[in-house]
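Take a look at this one chain, the form predicted alone, written out in structure tokens.
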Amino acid sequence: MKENVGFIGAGNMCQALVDGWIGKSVLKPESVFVSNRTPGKIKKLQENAHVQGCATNEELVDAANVILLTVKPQDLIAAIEPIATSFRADQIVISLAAGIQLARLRKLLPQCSHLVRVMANTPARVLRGTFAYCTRTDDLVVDLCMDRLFKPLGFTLRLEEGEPFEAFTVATSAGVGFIYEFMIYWQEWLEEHGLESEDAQQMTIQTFAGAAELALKSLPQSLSELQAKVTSKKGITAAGLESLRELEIERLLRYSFEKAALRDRELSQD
């Protein structure tokens, strides 16, 4: 299957996927089409990745056989409803909008046989993305498309729509933002103790990246086992971890996850 891939919406997720696919040679620039409400982001993608810009969403739908809906969830219906009849039955339509469930997509595009929800995150740009998708039962076309397009960019998992998909959305898509929040605290603490800003940022990034890479290469060892290897009894790591647990950081993080999950449910009802 030769994919002509179109993006309706040229935001951060679109840019991350374009960078990943073209950088990995999964797609050629001439087979990637982008439309956007304002032309500035299209121009940026054309300059950086040499993709094909479309003046209208209708033009994009006509050009592509795989269409990614990468507009904000609150904008998706308004963007697609006016052009719904332009979609073809054989096209693969992939929505990356949080909270927009398959039933709503089917109602919006009843003629499309291959509808899929995907949750992705921006580390796709550096081939470290995590992707969950759900579709109708045994849609082999979608499964093949996900293998062809998304597996080269990271970890891909098919999930049932509902609580598992919601949890994935919070922990991976929103989760990147949560991790950056911790990294900001890390860097600020180092700066408060005399390190230059650039050095503190590098130290923070290398610590998080190194820990993640070590955990990945140590599979199937559990994270608890890896933590135990760097924690000496009565050492500095043990002292810090004891304080974290006394402050109930786990409870605070779980509460933040639940707040994000609540917003995901709100988006599905808007």
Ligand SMILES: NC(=O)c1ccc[n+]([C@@H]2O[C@H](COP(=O)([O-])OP(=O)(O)OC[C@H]3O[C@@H](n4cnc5c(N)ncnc54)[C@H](OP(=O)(O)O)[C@@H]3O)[C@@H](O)[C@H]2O)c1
Second form
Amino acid sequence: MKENVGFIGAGNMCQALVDGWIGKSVLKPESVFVSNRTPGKIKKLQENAHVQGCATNEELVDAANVILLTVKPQDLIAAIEPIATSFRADQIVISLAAGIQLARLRKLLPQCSHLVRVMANTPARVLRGTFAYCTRTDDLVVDLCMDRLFKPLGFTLRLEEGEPFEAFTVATSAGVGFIYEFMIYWQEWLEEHGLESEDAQQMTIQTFAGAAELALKSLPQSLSELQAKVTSKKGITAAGLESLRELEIERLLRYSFEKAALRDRELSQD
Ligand SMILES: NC(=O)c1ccc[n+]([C@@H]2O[C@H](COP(=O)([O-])OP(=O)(O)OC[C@H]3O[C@@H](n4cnc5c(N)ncnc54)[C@H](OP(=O)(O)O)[C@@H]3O)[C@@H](O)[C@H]2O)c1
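Switching conditions: you have the form predicted alone, so give me the form predicted in complex with this ligand.
Complete assembly follows, chain above in first position.
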């Protein structure tokens, strides 16, 4: 099937996916459509990625057979409700809005057979995305579409809605923000010890990217095995790790993950 893919909402997530799909030649710019509340981001995407701009969300729904809802969760109902009857039964509608459950989407678009809830993260822009999706159990159309569109941008997993999906959201989507928090302290510490800011940033990024890339290349080795390989008894890594454990980094992380999960639940209930 030839996909005409439309985005309602041309913000960060839309831009990350457009970059990934066009960069990887999964989609051609002429088959990507974008609409937005205000025109600035459409213009930018037209200039940078040569995609098709739509003046209204309704125009976009007419043009696309796969529609991604990439507005903030609090804007989703206002964006879709007025044009809900324009959606066709055979269109694949993919919501990326955090906390909006499938039941809510079904209520909003009852005529649509292929509704999908996706959780994504912005490393999709560099083909290192992590995606989870949930949909009706036997929806093979959606499975095929997810394989074709999302697999080239990273790791894709079908999950049950509920606890596994919530954990995925916290660890991989909010998780990107948590990792940047660590990276900020990493860089600051280097700067405090005399390194130039630019060098400190590069070193921090290389350390995180290098550790992650090595772990990926070393699969199926476990992370603990990899850690043991860089930790000699009584060495400097061991000394630092001992302190991290004494200060209960695990408890701190678990607490922060649970707090984020709680917020995800609150958003679902709003
Ligand atoms: N960014 C992430 O890392 C991330 C991760 C996981 C999931 N998500 C999900 O992805 C979705 C988008 O997030 P984002 O970070 O891309 O948000 P964003 O950068 O704020 O983009 C949202 C866009 O939606 C537009 N919009 C709002 N109401 C609209 C309407 N009625 N019609 C058309 N466009 C409308 C906004 O237009 P204006 O330019 O006029 O404001 C804005 O450009 C959210 O639901 C979020 O939960 C994001």
